[in-house]
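Only one chain is given next, in structure tokens, and it is the form predicted on its own.
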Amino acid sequence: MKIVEVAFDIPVDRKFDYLPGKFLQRIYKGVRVRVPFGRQKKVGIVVSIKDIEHANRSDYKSILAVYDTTPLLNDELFELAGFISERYFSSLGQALFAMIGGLPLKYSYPPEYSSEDGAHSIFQNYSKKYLVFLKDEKRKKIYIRIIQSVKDGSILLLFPEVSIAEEYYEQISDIFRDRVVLFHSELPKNEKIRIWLKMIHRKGLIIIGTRIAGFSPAQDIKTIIIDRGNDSAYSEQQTPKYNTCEVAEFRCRLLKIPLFIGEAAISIKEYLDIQKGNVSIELFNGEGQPSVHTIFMSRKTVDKELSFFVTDTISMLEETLLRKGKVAIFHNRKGSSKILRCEKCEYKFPCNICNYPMTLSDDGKSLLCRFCKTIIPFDKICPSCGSKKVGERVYGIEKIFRRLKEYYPDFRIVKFIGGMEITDDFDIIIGTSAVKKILGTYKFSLVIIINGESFLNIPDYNSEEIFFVMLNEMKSIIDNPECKILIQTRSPNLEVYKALVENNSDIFYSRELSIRKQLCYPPFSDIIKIEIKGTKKDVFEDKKRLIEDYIKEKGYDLFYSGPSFPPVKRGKGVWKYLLRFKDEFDRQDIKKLAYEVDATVEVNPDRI
């Protein structure tokens, strides 16, 4: 008797058996079906068709409907789904639906795709290479050169944002015409299924898109290119919380094809891989990069009227404006990390464990260390001199914008929010890191980072790495060799600043790797974040008890248990556990625990 195995988009790591009923001739591995599921009717994906002897037909329910006339997923993608399920603590069904969940159930099957069959190609040359672009203008030329070198196969070209993917799509289409397709999550559903079917049945495509395009069903992929692989947009925030670069690397190893990752600056993990000789790197020099400068920020150097600026910064700002140059001002998105310093003796409140500056929680009652997660109570007194003059005023984007408008009424000042349309009619633009998107559109003469520590002193082990990569990307984008990037800081001697000012990345990498190794942080370990949520106190406490008992029983290295960093009132009912693993561990066991307590699990999260 034929039995159809179906997987669902649910946190249950098993497959469910159904009778094919009248649909036997239309059911294939990789099509979607509608079936009875308890008291509901649910859509699932067929994962296999098997024969069972001596089965009792009355023990099984029958499939109610079949939605697809051709499989939407091939064997390679099923193998990829297995990797995602194992690596990112999800069920197989959740992984499969992450690939095709946005495709419509009802659609017209285009006749031009009905008779062709794709052929799975196997290649013999897996490799991984980082392409480091010191000037952004070279990026596009190199990608096109790689595309031209690939014969008789399809290419995946992934971007962190839809706007960047669309820009490349338009320009690459001018060269390669109808070989080029665009696929991302914001497409209309009918367009999504049209492109998906085209990728299944056509060969030799150039597939451009965002992270969802990394699941392309094209069966003749010969190369994958990922642009700006360090970008956080490549990390999925819903279960399964996969990393696109890791998924792409698995596909490339499976298909034995090359992987190229384009960066402005490599990450700590990438740097370590290169040092070990596991991957290759090619550096594309660019002439005329902006220079980076630090400006010491203290109680004595800040301006009395515009206290978020040092007086030297104001001098350079005004000089730039008088010369008709454009100015971009960056400030941290949240603007809530309060970097403490004693105004009397300049004590910086270092962590007793790792000596890094601690940050103040939103409620003002605790000090937090972003590296070792130490938490200590804060009594608003300097432990060095006993002074009560401790603290720092924190300015947000809105306040800085208003003050600048008042102070410079004759200049055109714009506040930039991601996605908004702007014209060339401005002198100063101010915003968060979203301003980075337009640095290459206009010729800027001065870029000001209001407070470098507001980017560094967030409670994440990789905050300096994120800042370092961001600044290098800014340098590569800015199209003016005379431009200056100013970083206002109270700690100009930090290695991350020295590396940027001296244009010597090894200063940063060697220091950061030393700290990571000492504290056993990625890439020297895996960090697993388990998060639970709850509104009912009793249920919430039961979940916590189950997790804590499990961790204690297993003897796992738990280095944080508590609310999100920094603790905030709205975090009530949200609890996190951070586990550190130097060696292999039982992922299936943790997955079962997550199912039991309805927890989300993330491996090496961008934000912990």
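What we label the rigid core is the largest C-alpha set whose atoms superpose within 1.5 Å from one form to the other. Residue numbers count along the first chain shown, from 1. Worth saying up front: this structure is predicted, and the values here are computed from it rather than measured. First, how it differs from the form predicted in complex with the DNA.
With the core held fixed, V33 shows a CA shift below 2 Å between the two forms.
Remark: with the core as the superposition reference, the CA shift of I551 between the two forms reaches 2 Å or more. Once the cores line up, the CA of C382 ends up 2 angstroms or more apart between the two forms.
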Second form
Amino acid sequence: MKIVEVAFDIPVDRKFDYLPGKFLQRIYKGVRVRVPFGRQKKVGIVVSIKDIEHANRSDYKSILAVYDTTPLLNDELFELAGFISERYFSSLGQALFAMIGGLPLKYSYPPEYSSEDGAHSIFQNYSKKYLVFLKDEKRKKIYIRIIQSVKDGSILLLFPEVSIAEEYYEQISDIFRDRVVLFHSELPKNEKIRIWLKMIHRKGLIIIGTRIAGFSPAQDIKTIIIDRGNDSAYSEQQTPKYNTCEVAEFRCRLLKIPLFIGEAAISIKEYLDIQKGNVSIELFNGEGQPSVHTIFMSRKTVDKELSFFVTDTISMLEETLLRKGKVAIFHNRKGSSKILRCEKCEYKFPCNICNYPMTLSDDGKSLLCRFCKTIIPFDKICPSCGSKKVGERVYGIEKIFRRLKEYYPDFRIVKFIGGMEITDDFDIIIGTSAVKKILGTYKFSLVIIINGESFLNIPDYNSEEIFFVMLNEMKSIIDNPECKILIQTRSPNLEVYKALVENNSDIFYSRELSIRKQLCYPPFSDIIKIEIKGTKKDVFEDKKRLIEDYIKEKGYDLFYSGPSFPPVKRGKGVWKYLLRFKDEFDRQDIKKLAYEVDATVEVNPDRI
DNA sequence: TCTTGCGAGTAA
DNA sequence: TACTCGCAAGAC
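Same protein, different form: I have the form predicted on its own, so give me the form predicted in complex with the DNA.
In what comes next, the whole complex appears, and the chain from above leads the way.
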């Protein structure tokens, strides 16, 4: 008797058996079906059809409906889903739905595809990873050359954002005409399924899209190109929390095809790959890039009026403005609140619920927690040492923006918020690192980073790398060799700054790599972040102990376990903690364990 | 005694 | 995940 195995978008790594009923002729691996599931009805994906000889009909429920006339996923994508569920600790169903979850259930099947039968993939017999490290414009030209070099096959070209993908789609549609298709998650549903079916049936396509296009069902993919692979948009935020570059690399090895990753700046992992000779590389020589300078910030050097600037910064700013040059100001702190700190003992006023430093209200009379929204009165005395010197003048973007407008009423000052439309008529633009996106759009003459340490003091193992890569990206994006990047800092002697000022990346990378190796951090060892739901501390402690006992029992060597981050919101929080394994471990084991304690697991999160 | 909120269990 | 069940504390 035929039994249909179905997987669901639920954190249960199990297949569920159903009777095909009258749908037997229409059921294939890779079609979606509607089935009874407990008291609910659910949509699942058929993962296999098996034969059971002595099956008892009444042990099974029957399929209620079949949605697709052809499989939406081929064997290669099933294998990819298997990889994703193992590496990122999700169920197979969650991985499958990550690929096709956005497709509509009801749609009309284009008649032109009806007579075709599924073609087999044609494998190329080589596989290699390339890094293209070039300025934006040059990279995009190289991509065209790569596309032209591919004969008889499809190419996947991924971009971090919808808008960039659309822009490139427009550009190359002029050259390659109707071979080019666009696929991303913001397309209307009917368009999504139309393109999906086109990718299944048509050959020789140039598929432009965002991370979801990495799951294209095209059967004849010959090359995958990922633009700016370091971009955090390539990390999925929902389970399975996959990384597009890793997924693409797996797919390329499977298909034996080359992978190209284009970057404006190189990450630690890529640097290691280069050193090991794992990648071929086309390097940009770094000439004609802006220079980086540090400016020492101390109580003596800051300006009396604009206390977030050192006086030297102000003279350069004014000089630039008088020459009609454009200025970009980066700051890593949103809003207008002052961040509190005791100047004597460095006490940071942690919230007693969330443990994150609290901020001072505008009137200075109370403390606010930006996570749980707790408000407590503030008596301007440090509870740790009793000092009255509390409340450092560190401003958020909003405050700096307002002060600058007051101080320079004759200049056009704009506050940049992500996704905002900008026109050319500004002199100063201020914002968080999102401003990076428009550095290449206009000609900037000066870039100011208000406080380098505000990027570095993030309690994250990779904060220095993120800062370093960001600065190198800025250098690469800014199309003006005369431009200067100023970093205001209290510690100009830090190695990161030296490497940037001297334009010597090797110092930074080799030092950073040796630290990572010593402490078992990526790229040498994976970090496993485990988040446990629930607010009660003792429940969390129990579950944590369960995990740690299990790991001990299995004989895995933990390099590090902890710290515990308390829930962020009162009533609905999630406890987090981190694990780093010294050796290999069985991912299936950890997955089972995670399901047992109702935890979500993430591999090498961008932010801890 | 009725209401509500949470934790545990389970889905074929 | 999304749902139900059952228990137990709080409202009246």
